[in-house]
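Below you'll find only one chain, the form predicted on its own, shown as structure tokens.
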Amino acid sequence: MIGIFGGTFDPIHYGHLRSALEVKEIFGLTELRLVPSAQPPHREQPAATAPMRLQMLELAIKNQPGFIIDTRELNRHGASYMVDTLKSLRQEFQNEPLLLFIGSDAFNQLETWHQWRHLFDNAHIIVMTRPGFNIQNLDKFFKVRLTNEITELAHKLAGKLYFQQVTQLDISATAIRNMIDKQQNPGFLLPDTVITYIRQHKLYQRH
């Protein structure tokens, strides 16, 4: 099984990395692909350039086996729609289950995503939840796809919905950018190698 973990990673931090590591182990993934978004359609444009976000990602996952940076959204023109990314991955991995990992906040907004129903044509969707998260009333589209069995994900290539609790560290890239802008120390929120890179390139300093 191959995992897909998208984001702007502006910057990559331990909230991303801890969740990524946990789901890789829980689902026994052969690899987890971190997919940096070029032009996220649902949020403001990233503060750091795509090459810089890519370099920070490389620094953060160095020496982490099974983590792969997938640059297909950065290489593609136009808005970064996950449905296009999954179609492209499916062509590459025709016989491998694909698992798209999203947070519970993203799941609550899923019906605003571009061609969101077609996400299930090419992947399973795994919603990473916080402790105490309750599945709200799912409509019929989601109910028929819901499974509680990880083995079912391995036996089908796509189409299932699964909720998985992970340790969600309350860290946000926005808060980190604001700290750096105020010349506060963001230590222990993201890897030291990334902090060094941010300082060297004077990133996130608006004033």
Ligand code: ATP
The other form holds:
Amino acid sequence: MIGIFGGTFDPIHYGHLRSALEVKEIFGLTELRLVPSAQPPHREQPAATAPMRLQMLELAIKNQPGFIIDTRELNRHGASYMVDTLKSLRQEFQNEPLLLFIGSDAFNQLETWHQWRHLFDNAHIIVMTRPGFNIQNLDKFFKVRLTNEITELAHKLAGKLYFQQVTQLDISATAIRNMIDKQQNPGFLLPDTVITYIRQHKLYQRH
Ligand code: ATP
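Next block, the form predicted together with this ligand, ref. the form predicted on its own:
Below: every chain and molecule of the assembly, starting with the one above.
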């Protein structure tokens, strides 16, 4: 099974990295592909350029076996839609289950994603939740796809919905950018190599 973890990664931090590592182990993924988004359709444009976000990703996952940076959204023109990314991955990996990992905040907004129902054509969706996350009020579209068997994910290529609790680290890239802007130390929220890169390139200093 191949995992897909999309994001702006502006910058990547331990919230992303810890959950990526946990799901890689829990699902026994052959690889976890971090997919930096080019022009996020849902939100304001990233503060750091795409090549810079990419370099920070590279620094963060150095020596992390099975972690791969997948640049297909950066290489594509126009808006990055996950539905297109999954189609393109499916062409490349025709016989491997694809697992798209999203945070519960992203899942709550899934219905605003471009062609969101078609995400399930080419991947399973795994929602990374915090303890106490309530799945009682799921729409029928989701309920019929719900499974709690990892083996079912392994035996089908796509189409299932699964909720996985992961360790919650209350870290966000927004908070890190604001801290740097206020000249506070973001130490222990993201790798030191990434902090050094941010300092060297004077990123996220708006004032
Ligand atoms: P920003 O603060 O700029 O919105 P972010 O920190 O939320 O950024 P993104 O790049 O937007 O990071 O997130 C990519 C993915 O990582 C999303 O699926 C999001 O739900 C998940 N994610 C973000 N922060 C965490 C965290 N602390 N723990 C686990 N997953 C996270």
